[in-house]
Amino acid sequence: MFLESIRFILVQNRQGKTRLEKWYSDYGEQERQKLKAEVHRTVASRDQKHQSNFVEFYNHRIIYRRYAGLFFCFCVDTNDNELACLEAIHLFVEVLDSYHGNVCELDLVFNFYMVYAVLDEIILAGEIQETSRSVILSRLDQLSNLE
């Protein structure tokens, strides 16, 4: 279940405020701001009941999933497996839920270092490295024991 290349990951709230961003491709600061605004505009305007979670976006594809008031968005190559990417988003949210109880937007804001640690355990250099929730949680426990 390995994706060839994730370009970037964004977690944004309904108002468009970015709560997490991870860039695996080289984009300038102005281009990043433009991409964040365009991604939010694209996914927030979609009908959740009648449209898919896959959106063509320039020469790439945005795979997103909405959990409560947050949009978890991955930008991937067009030839990548969309369902594997959706599964990676779900795994990310499951691990956050397991670690925090029921994760909410404030957990992302006040514990951003832990959120990035979870993301780094799952994805490395734009490729999914680990898909086992129990392995990820045990690594996070080891990491918290070091602190």
The other form holds:
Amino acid sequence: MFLESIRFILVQNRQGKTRLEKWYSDYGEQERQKLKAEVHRTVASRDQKHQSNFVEFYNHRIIYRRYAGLFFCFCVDTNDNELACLEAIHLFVEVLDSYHGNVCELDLVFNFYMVYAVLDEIILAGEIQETSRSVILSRLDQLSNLE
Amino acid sequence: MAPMKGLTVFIADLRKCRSNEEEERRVNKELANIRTKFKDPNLSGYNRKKYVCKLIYMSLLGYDINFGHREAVELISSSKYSEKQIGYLAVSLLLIENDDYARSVLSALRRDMHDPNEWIVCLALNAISNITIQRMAEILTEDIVVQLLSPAASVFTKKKAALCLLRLLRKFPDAVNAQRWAARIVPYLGHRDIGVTLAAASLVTALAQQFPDDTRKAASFAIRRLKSLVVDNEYPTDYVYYKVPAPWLQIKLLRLLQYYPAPESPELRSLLLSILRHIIDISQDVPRELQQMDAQYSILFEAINLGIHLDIDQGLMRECALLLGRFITSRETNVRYLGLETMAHLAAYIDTLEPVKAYQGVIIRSLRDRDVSVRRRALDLLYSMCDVDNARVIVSELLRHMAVSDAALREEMALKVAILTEKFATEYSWYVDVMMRLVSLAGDHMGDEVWHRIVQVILANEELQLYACKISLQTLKAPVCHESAFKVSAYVLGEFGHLIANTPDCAPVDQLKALQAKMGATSQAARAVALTTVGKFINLFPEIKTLCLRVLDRYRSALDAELQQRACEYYALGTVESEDLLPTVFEEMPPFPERQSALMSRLLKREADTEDQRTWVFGGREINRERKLQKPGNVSGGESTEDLDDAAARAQQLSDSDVQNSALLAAGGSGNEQAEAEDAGLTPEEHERVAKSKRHYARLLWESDGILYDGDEIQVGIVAQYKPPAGRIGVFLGNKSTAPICDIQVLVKSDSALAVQQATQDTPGSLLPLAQARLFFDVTCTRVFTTAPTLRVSYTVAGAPTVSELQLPVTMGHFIDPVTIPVGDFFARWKQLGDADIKEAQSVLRTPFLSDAAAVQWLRSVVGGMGFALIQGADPEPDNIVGVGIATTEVGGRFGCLLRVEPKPAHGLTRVTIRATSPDVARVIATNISMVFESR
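Could you drop in the structure for the form predicted together with the partner chain? We only have the form predicted on its own so far.
Now the complete complex, all chains and molecules, led by this one.
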């Protein structure tokens, strides 16, 4: 009856290959495949320079930003605060960047399990959990030193 | 965690594959390898972790992985952090269908929740929020609450515990028993750690919607916390994001406050205003860096939304309008987008639209913005800011843009144009012109609702019909005629073609020719409409009967079954030798009953899917006020004018509330019979008659037309049409006797809260045998009333004067319009209304003798017929029916009504509960429903 604030997160490259998918609402396998394809179609076709970072997607909204060849897309409720969400994407990218040292697409491929761990320290249950970059990074540091 | 070499090599291998077949071969080889390895009882933890990782990777690529669950569960039980981590990742990504594994995961989670190492507890909490199955909510909620509240728990544990609870609460609201702990979460809004406060704020926001009472202290916590962040600048530097202090927390708190009414305490009120003022002041300068600007503006937009919600300082609102005016011309597309969106929100609430209208030109230009997202927001805003004064300009601009706009936007544009035109039309010709243009322009992009609606409106407004006919014929004669325009034109001419038949070039034969000329090129659906029109022409214009029959005859052999059937039937009707068959079949259509416009419901459906009760809808103040009215804050506020009026009305009605039952009992009986009925000395025959009258009356409580009284001499029928707070009641008097009825007098006596006026001229003095007369009464519900009016019919037949006094089926329940709300909202509102005990009416009724499925179906139509919107899926019990409606009175205000029907087939009983913002309204609806049940 209640729905998450962030429905899902997708990180896709320009060809539409999904590099990270995180589903906070219940979607079936088929639906996920369909959504991935549609998000790519919706986002990649937009003019990156003159268009906003927000686009209508069914009854929701996709907030996205492109970093190099990767689109980071958050699907949220139409009532959510768009800019806050956009900056949450930036925060996530900054943390990945510091953690991997200049992150690139291949880091996400080879260290997929770590990306999930990083995400769980920033966003949990579809809500933003921690917003301080230094707090997140020192925590990740501490965890990666555990055996 | 150290990288796993084997995994890296495997991923690199797969990336090297040139084709899908090659990749598949590699995967199959690896799967076989892993299966063998898993058979080894001495497999090391590291290898187990590595292989499970490979399985996860393959499943992410889309391969179906159906083993490895046991190994994943073993990893979870490992004492090593990294192994445990991969184990939990595996169970959250690979579906677990086997109950045994699910049980072991559950017990591992339970164990880990109490691990002395906080990072293990955190891992378990991550897993719970990622997996979330019902059993977890049942057995782990308690443990999670303990972690959140325990002073010994780390801040990381607390953050995760709060969000975990939120997840469980959203998914299994009934299993977590949130009311027990809700109040204890609120003080965490004052926690020294910003991360903990943020997570708690998310949780409290969800709780606030369900348990406003338990969390009512949240508002003051949030205000004080905001003050320290915004005004006093107290925050750790770790939480400064591009020079902006804790933007996400500020936003969460500003949002949370939108679930509460403006604070009562003057101190908090002025504190809140100073916070908003502060935020607005900071935002006057445009920050240079993108991130800083985004962060600053995200707070500002939330602050403006809060300002709009609080509605306590019009000066502040005007200032916001100015600031937004600047934003909508910004070079930043994001800022333009949000400026338009927030302005639409403002327009939906602000007292006067003038500050918004100042930007009308800019907003219209935004319809041509490069970004479709921005164009969409501009459309929303134009729709919200439209009123009688600027409707013509806005509608014509929208029509102008329709031709060039994207297909995706066109349907919505068309719907909005249709709604605005209908709502703000001051001239009939304008309405018809715009709608005809609309269907021609956008016909391909909209559903049938639009042309159906046009026909409905034309049927309902006599004044429109002549002009509509002229335009319809013109449309048909134009070189190109769009399919939808063709349908409307065909329908209109079929109904009202006779109105223009005497005008030059509009003779029946011209009409038929115009129709025929276009008919060939249209779709089958349109041709079906046209055939019906031809059928109607036979009745309207006997002079062209032969021509019409010729057209029909040609279609009698059409390949399409629908066309063939229509043609055959109409042909047969046209050739039968009977004087009254045709006029009866093709009688003028009665106006459609006035219910919620299909256009509106379609539009609302587009916007409905959200959990957020703070929502507002585009489309102006009235709608939003209605929604606000239904909200708990206003209901329990007690100070609003609605409540005062309501109290007055209640006092006035108290005296006659008792009358209702006895009067209803005799409904329909003649004056004499009524007296006898009350004496209870009834003959079986009279018993039967009273029961029958009651049945007639009850039926009219949920159906709009039917017989009210069927006596030996006269019959009284009712056709009612409501547009709350007004309605029109048609009373049909039929003479059933063999002698003429003379000296007819008809009088309606009503409660002062219900104004009744006869709309047709004079009552005919007499009726010949089998003749019928109709009278119309306009009713207006000024306040809540509890007594149905009486209809007194007196007449003389064969020299004997007779008086019939009938109860007219016009009750408060008839002034209800359906309202659709998001599924998730229903029980939150239900609960809130239930807290004020007097506003509920409940009855347990014997379910009429029907099979289960039929009973449920019948119940649904009764509830729907009473004007409630059925909210499908809101009630966890599928057979239960819940509905939402709003009762409208002219000066007494509007009253939200929620209804819940719980059939219990096993006992043959049904429980009906009504909660409304007025107890009288609830009671009337309850009485109506019991009557419907009893007389079924």
